[in-house]
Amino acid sequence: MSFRKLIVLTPAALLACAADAPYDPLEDYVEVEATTVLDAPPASPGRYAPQYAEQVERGEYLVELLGCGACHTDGALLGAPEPGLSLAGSRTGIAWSNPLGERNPGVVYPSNITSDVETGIGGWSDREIANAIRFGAGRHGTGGIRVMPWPGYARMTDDDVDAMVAYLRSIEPVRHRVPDNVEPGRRATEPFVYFGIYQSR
């Protein structure tokens, strides 16, 4: 014979349970539909020599194909890319540590990859830009940006990476500063989204 245990809760006990309710990780979030495909901004003929036109065109194709604008364009992560800020970085960040497990995850704000010297990659060398594409490396070699799919880009040919660098150099600079990245545990003051695949236990 089996027995079922019954638990009777008084109103006071119910209030106590409500006060101790577990953290709801989705309480602070709303669902958005990110923009995944964006046209790359046109190259400016005055920014490259005519003999590099084919290389620049190839770079534009690759930047568009790889979806660089989906992260590096302000508003795209929220489904509303801002005109004039294509590839100029995002004020909406991407969480890289799990917001479902911690209230204040680490957040990366996609950088300005136009040739603006002050807020973009205009002061970077070709090698520094290539290393950022291939290895997710920061300008000074700091490694592996967690939210960038650089492990796939690491397999690109030298010619393809060089074409992307040539194209990024050929687009007009856009002055647009993005927020600083946020370490886990600190509260982000700017909005962010999160991506991830979580396996059931």
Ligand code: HEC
The other form holds:
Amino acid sequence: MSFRKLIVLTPAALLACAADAPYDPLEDYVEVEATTVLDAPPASPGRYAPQYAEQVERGEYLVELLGCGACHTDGALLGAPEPGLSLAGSRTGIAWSNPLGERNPGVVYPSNITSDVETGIGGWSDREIANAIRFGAGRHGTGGIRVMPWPGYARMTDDDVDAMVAYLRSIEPVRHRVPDNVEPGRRATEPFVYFGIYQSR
Ligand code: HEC
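Can you return the structure of this protein in the form predicted together with this ligand rather than the form predicted alone?
Let's see the whole complex now, leading with the same chain.
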């Protein structure tokens, strides 16, 4: 008798259990192993004079530490940086206005900061590069560069910023064109991410 009772109760007990089980998102989603720590590409010895080796090394250390590649490397924003495109710009943009609040947000595409003259910063002067890093100045000194956290770099010493410029010049130029930035109200045709902060009402 008692055996029979057990058989009858078990399915009902299981159902009750399932209804109470906490939501487990991993039943709906698979976890992707994202790469978020990026090595800065190595300096090319032929691209700087030996007496600058220490400065270039410090620049590499700073670029790695400050995570410049997290934005400036293709695929990095998606957790899958393209190995040959370190610091060569991102074809995935970053929206700087909220795509949930307006149909066509403004989008910037982190630039190619290798020394390729046509698609990178090879044609920029040292001062122009330094001013972009510390003051968010565009090539012609205009406007604050959007999204890049340059206000956090503004107090960097001259020595540190010079080291970063020396390092950026010492890596191999990579020809890689990123999409043009998109002004709000225009439709972006290339992909972009958006980082927003939300709070329950
Ligand atoms: C959060 C993302 C982000 C990070 C981190 C970041 N940048 Fe940028 N950076 C950008 C974007 C976006 C632009 C281009 C903005 C534009 O085109 O208006 C840019 C532009 C630049 C430019 C100007 C080049 C050009 O062609 O416009 C330089 C130089 C630069 N970044 C260097 C650096 C360095 C060096 C670091 C690390 C210390 C760094 N960035 C970190 C997003 C970032």
